[in-house]
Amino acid sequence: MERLNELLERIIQRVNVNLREPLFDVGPYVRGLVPWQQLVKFYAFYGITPHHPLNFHFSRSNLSGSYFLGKCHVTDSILYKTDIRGDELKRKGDFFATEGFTIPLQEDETIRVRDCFLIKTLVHNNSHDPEHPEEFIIQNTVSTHFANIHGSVVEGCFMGPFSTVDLTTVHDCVIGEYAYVQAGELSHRQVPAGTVWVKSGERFEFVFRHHPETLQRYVRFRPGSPPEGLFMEFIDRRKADYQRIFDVVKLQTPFSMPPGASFNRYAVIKPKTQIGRNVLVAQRAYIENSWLGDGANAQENCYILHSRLNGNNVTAHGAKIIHADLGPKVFVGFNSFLQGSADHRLAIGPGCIVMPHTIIDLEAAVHIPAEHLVWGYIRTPQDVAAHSLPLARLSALSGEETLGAMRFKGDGRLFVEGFKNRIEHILEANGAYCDGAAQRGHAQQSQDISFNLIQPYPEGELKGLYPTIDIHP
């Protein structure tokens, strides 16, 4: 495994050069984070459908458990159980509109991953960087457990566990654990752990930061140790349920598939689960004793247990919903953690928007009224007033408002409309409104995927590395 170790040290050096400002050494965080034996015992896999151009290339990489769908280039990278999805990449002939410009694409967009160390990370969507409309660039970057890179060019960065960069171009930055950033473009910044930051130029800005002592209970990350806290404990208790789906080549769907619905081969569905028409259950999602109404979607790495989602719900990447009842069109943002109990259920009314990286961990039953924005940390009914606003009130806001640790300034109407438009786009793209002919989306296009396996060298100095492979349509 000498070459594997050399590869890791090379990545550390490349990232540290980029992180001279802010001064940050990624080495103590990533050396030994995953034992070498873990990196060599898994196979990688990629999917083929008639709807996604393949064109997949990698070189001298460790790809343990990775998932590739669509156009990807990978060079000298370690990717451990990382999902790199290429099903929403822009195509040749498309037009990319931004800030008054309309840019025609001269070739298909490609995801390029170079000198990276991605651990259980999701890379998804397409680049929103007008300077690179045909390339989704991830370069000289270290990302840790259950981070999300969503439509974001990421160069020379460190991303802590459960962090998210969303529709943002990020250069030479440190994104702390459980921090969420959607801010257009960032350079040479260190975003503190637990920050939720949404900014759109001078139009609006939303900022909330979880209290450090609260955050420590859910996720903590120290040099020389893997991530710890309730989030990791929740996931680790369910790791065994994923074992079978990776050990068995051909799995039978556990129930009859409703029209327009899709259940990913590498998702877990436990007993007493029902799904409706046009439901999308994505890669590594986990569903147990739950009901997903028509058009609901459970995205990558999300968990839905003992819950009822009443239709056209969006459960974004990494979100967790336990003992909860959600009305129609409730949006639950990236890596949110919504946990009721059998005795204290959580109820969220129709049309609510739960901000990314929200923690609701109940000590008593809570009901959140319809059409509210929800954020922060909620444990009791009294917390709801300090961590939510009616969308109508927020839409009427022009200026600045502070509520507890949350600060909003700008045009509330643009903020709410932006979120609602994005939710509609997600539902349309995922096929929630499919009528059997038109408006097909991911749920329908993913019904037939053939998965293909790749395995590393089993011994010698190349042990744990994969041979150089080029795959084209």
Second form
Protein chains: 2
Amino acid sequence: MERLNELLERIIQRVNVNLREPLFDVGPYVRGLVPWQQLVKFYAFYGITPHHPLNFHFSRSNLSGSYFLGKCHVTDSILYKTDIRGDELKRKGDFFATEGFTIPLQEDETIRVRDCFLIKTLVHNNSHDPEHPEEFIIQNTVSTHFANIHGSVVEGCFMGPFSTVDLTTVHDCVIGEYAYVQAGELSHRQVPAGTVWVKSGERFEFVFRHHPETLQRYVRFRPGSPPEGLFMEFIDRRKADYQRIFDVVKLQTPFSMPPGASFNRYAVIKPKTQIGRNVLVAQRAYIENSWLGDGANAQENCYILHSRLNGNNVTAHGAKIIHADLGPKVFVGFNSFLQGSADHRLAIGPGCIVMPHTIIDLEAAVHIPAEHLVWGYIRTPQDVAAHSLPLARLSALSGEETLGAMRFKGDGRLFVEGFKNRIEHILEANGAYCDGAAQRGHAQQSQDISFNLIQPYPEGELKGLYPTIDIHP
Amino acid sequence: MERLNELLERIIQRVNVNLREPLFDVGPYVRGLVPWQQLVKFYAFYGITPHHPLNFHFSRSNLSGSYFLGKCHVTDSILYKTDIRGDELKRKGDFFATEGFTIPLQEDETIRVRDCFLIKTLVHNNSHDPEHPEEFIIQNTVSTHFANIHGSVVEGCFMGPFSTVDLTTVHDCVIGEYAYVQAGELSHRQVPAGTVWVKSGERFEFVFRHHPETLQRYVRFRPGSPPEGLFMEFIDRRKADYQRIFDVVKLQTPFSMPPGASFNRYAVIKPKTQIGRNVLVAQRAYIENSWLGDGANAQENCYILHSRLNGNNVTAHGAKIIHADLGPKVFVGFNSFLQGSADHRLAIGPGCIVMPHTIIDLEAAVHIPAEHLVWGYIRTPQDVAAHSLPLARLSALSGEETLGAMRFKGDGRLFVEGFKNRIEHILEANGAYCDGAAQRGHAQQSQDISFNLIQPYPEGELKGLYPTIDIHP
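Follow the form predicted alone with the form predicted in complex with another copy of the chain, if you could.
After this comes the whole thing, all chains and molecules, with the earlier chain placed first.
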């Protein structure tokens, strides 16, 4: 597997060249991080549907366990169980409106990954970079376990485990573990671990940072070791459940689908799971003993256990919801970890927005009232006050406000409206409001999909590399 | 699935254009022959190994359930559960020696299938046509269930069920059901059902024809119906056993492999199967309660049940061996059907050559002595005399001889030597004589293979068609 080693070293060099300012060496983090044998063990798969332009190109890469949909070009990269979901890529003829420009698209958008090592990373949505509206570029980048790259052009970056770059262009940046960034355009920055940072030009800015000691408990990443902490333990305990669904070629859902609903065949469905109409459960989501009401969606890598979601809930990529009751239209952001227990459940009222990268890990039952913004770290009812605000109050804010470790600056109304609009967009795109004919979304379109499974050279000099593959309509 | 219908009609027209002399309309044979839903249900798969040049191109085709290895180009065709095994294609730099010419090859050989409907057909080996040494062409052709195209360029032909074209170039021919042809170059010919015809220029010619009434019992094919008869019933009874092996992505062989042996993961292994060193069991072979001695090989679509093969046996494509004991180096030709029973077994002595398309279907125990050529139709010990000859006697023949319905003309020694050489070549190529390092063949090289699974569009206008796929190293 020498060629694989050469490939990794070449990627490390490319990333380090980008990260010479800030000076950062990704090598010690990634050498030996994934046992090479794993890169031969898993197959990659891509979806064929009548609804998405089809164009795949893979060359000089390992793709083990990775998932592709839409137009994707991958060269000189290692994508280990990475999810590249290209079903929201922009189309030829679309117009991309941003900051006063309306840019007509000359061709279908393509996800281009070059010289990257992406580990269990989610890549989704489409490029929000007006400089590259037809290319969703990820280049010279290392991203580690369960990081999310969402609508973000990423060049020359290192992303720690459970970090998220959302609707942000990042060049030559280091994103610490569990940091969430939604901040326009960044270059040559180090974002400390546990930072939750939402910034929209001069309009508003929200910042919270998890206390380093808290964070250690949930996720830590040191050179020479894989990521550790409660998040990894939670995931590792459930790893074996994925085995079966990847072992078989075709899989029937164990119950009949309600109208408009779809359960990806690569999702895990554990006993006592019930879903309503227009529910969308994405690949690698994990649902156990839970009820997903009409229009709810469970995105990639999310876990919903022993919980009741009362409809039109968005559970974003990587979020975990355990022993919780969520009112209608509760939004749970990327990689949030909401854990009640059988004895003391978590209740979240209708219309709440749980910020990405929020940790609620209860020692006692907690109830969060309707229409609140929730963030930070909550363990007891007493923690709620310092880590939530009624959306109405937030909407009235302007200027600068701090609450505990959270600092808000700017126009609260724009912040709340921005969030609400985005949630509506997600629900619409996912088909939550489909009446059978109109307002079809991913839930309805994902019913018509077939998967193609690809494997690397099993032996020889090229062991672990995939052949060059081009797929067109 | 309109596009699939259009494709079929286009293929029918192309074949009929070729078959206007002899006037033959393939349409009534093939319309409705395979329920269209089947063409969406099965996945196709191709093998990636370090040992074979890799080059696949599939376009505007359905490939349901088909298997590909080596360099294969398929366009405008329907290949339903077809086996295209390109591991013996010639390589760039090889020399192809034939009839006084030694032709250097300018590029790796490719199997090219264009405008064809091939149903459960086996395509194997390499082009023996000196006019196309770098292209194994199959074009404007319909071939039906369990036909074999072996080393044969086939253009503008119709092949009936269980027919075989072996080392023969055929243009504009109709090959009847269960006919076997190995005859150099043919054009505008109809080969009647049940003909077994081996001709090598002026050197020798062997002809046998199954009685039409006998043949009816085993295989018959009428326009508007699928093939019928004992052969189809035998196969259909065992169809369900293939389901499980195609349902899972990776499959471990239920016993540990002896040195040098390989059992294709798409073969069926039923209980009480034992194999020796350097045994090769190909995809879609079916082995039950049988013992395959060192160096035996079981080729695609063969069935070996309740039998003992004592080593270096060749069981060719589509052959069936039931309740039989075969001495060392017994060769059983294409699509032969050898059926003893628990009460009266079939015994075949060492070094026998069972001609392709032989039927031995016993009413009483039969023993065929060592080093005999066997052909035709045998049910009782009394039938043996008229359907076998000692190889030594055959070698001494020259001129013309008839024995029962068999007619032989020419040089018996060349005929026997030709067969013996071919058997040795098969054993060598399959690795029967491998000592661990030297004389490696398919058995050893097939251990290092990974399979890639591809599916068609599941819905929409293109339903049933596969996307265009190009694969290179």
